[in-house]
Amino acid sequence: MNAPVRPQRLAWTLTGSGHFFTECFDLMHEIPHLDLFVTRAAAEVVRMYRQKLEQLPNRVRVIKDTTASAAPIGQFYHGLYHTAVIAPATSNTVAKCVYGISDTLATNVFAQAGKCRIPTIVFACDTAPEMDTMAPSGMVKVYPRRIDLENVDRLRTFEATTVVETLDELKQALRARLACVNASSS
């Protein structure tokens, strides 16, 4: 007797980035088979921009950061996942992944996604010499620093990652991924 097979499903990491956060927690809602990674510090996010994991769809799988070794990333050697995403990114997330650094949940989905060959989206949050963004208190003026601005740079030359810097450029790779994965699947 064969043992029913289980849907991929797509791997999300939350950072500690406010960027677009509410959009992208409620983006989320429109993913079928979604496991959501929250570092420690995308915890307090969620907090600060008064968000609650459990308005979340039942379907969602929520994977807290509680371990120093990024435990629950070995799903990524069992073909749990058909594709990564980390949004919103910090532009520390983004320049961790650039040096290789992988020491945070963020980190290690990322190294780990890129070592089983998953497809990754990262949606970066200093992608412009001056910015406007939404803090929970409203909307502020950011001006991200040049080595923030050449690590964006130097992580679109990442095999199988997509970077992305608005939350329709999000959407629609998104959108493009999905598709791929149920072409596939068909």
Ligand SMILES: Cc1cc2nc3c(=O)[nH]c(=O)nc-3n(C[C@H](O)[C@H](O)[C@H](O)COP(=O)(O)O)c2cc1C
Second form
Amino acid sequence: MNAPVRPQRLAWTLTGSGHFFTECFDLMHEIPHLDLFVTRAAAEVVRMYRQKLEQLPNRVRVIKDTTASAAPIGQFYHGLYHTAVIAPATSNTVAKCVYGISDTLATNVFAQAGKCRIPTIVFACDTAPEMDTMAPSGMVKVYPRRIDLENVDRLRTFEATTVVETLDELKQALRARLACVNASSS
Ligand SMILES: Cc1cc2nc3c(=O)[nH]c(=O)nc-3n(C[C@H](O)[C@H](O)[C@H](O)COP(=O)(O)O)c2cc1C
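Since the one above is the form predicted alone, can you give the form predicted in complex with this ligand too?
All chains and molecules follow, beginning with the one already shown.
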């Protein structure tokens, strides 16, 4: 008898960014077969925006950053994931990704997805010299530095990586990717 086929999953990583944080959180409710990787900073920021990981549907597997070796990432090498999403992505995570550093759950998702040739979508936070962003206490102005903007541009040059700048672009990239996955599995 053949073993049951495991459906492939989407690996979504939440970093410690408040930029469109609650909107990304809401979007996750719509994704089937989802594993959520949470950086240590993200686990704190979730609470600051008065959200709870427990609010997510039971079918979402939540994976927190508790190991130095990013042990849960091993599943990337066993074909479990069809897509990686990092949304929202802090300037910290983007900078590390661009320089090939992988020392957190988020940067390991990016690096190992890349090494396994798994398409990755990154919703970068710092994309313009002046932006409005939601702090826990309300809207604030933020002025990303030249290095932050340059790093986002460098990220666009990576293999199999789609960088999106708005929530609409994120939704569109997700829809396109899920349609592609569905078409190839049917
Ligand atoms: C309430 C709150 C909101 C934050 N929002 C952002 C943000 O929008 N963009 C950003 O780059 N960092 C933001 N940070 C800072 C990051 O959480 C911090 O740089 C952290 O080290 C990122 O770690 P990570 O990239 O591993 O998640 C925020 C921090 C707090 C407390």
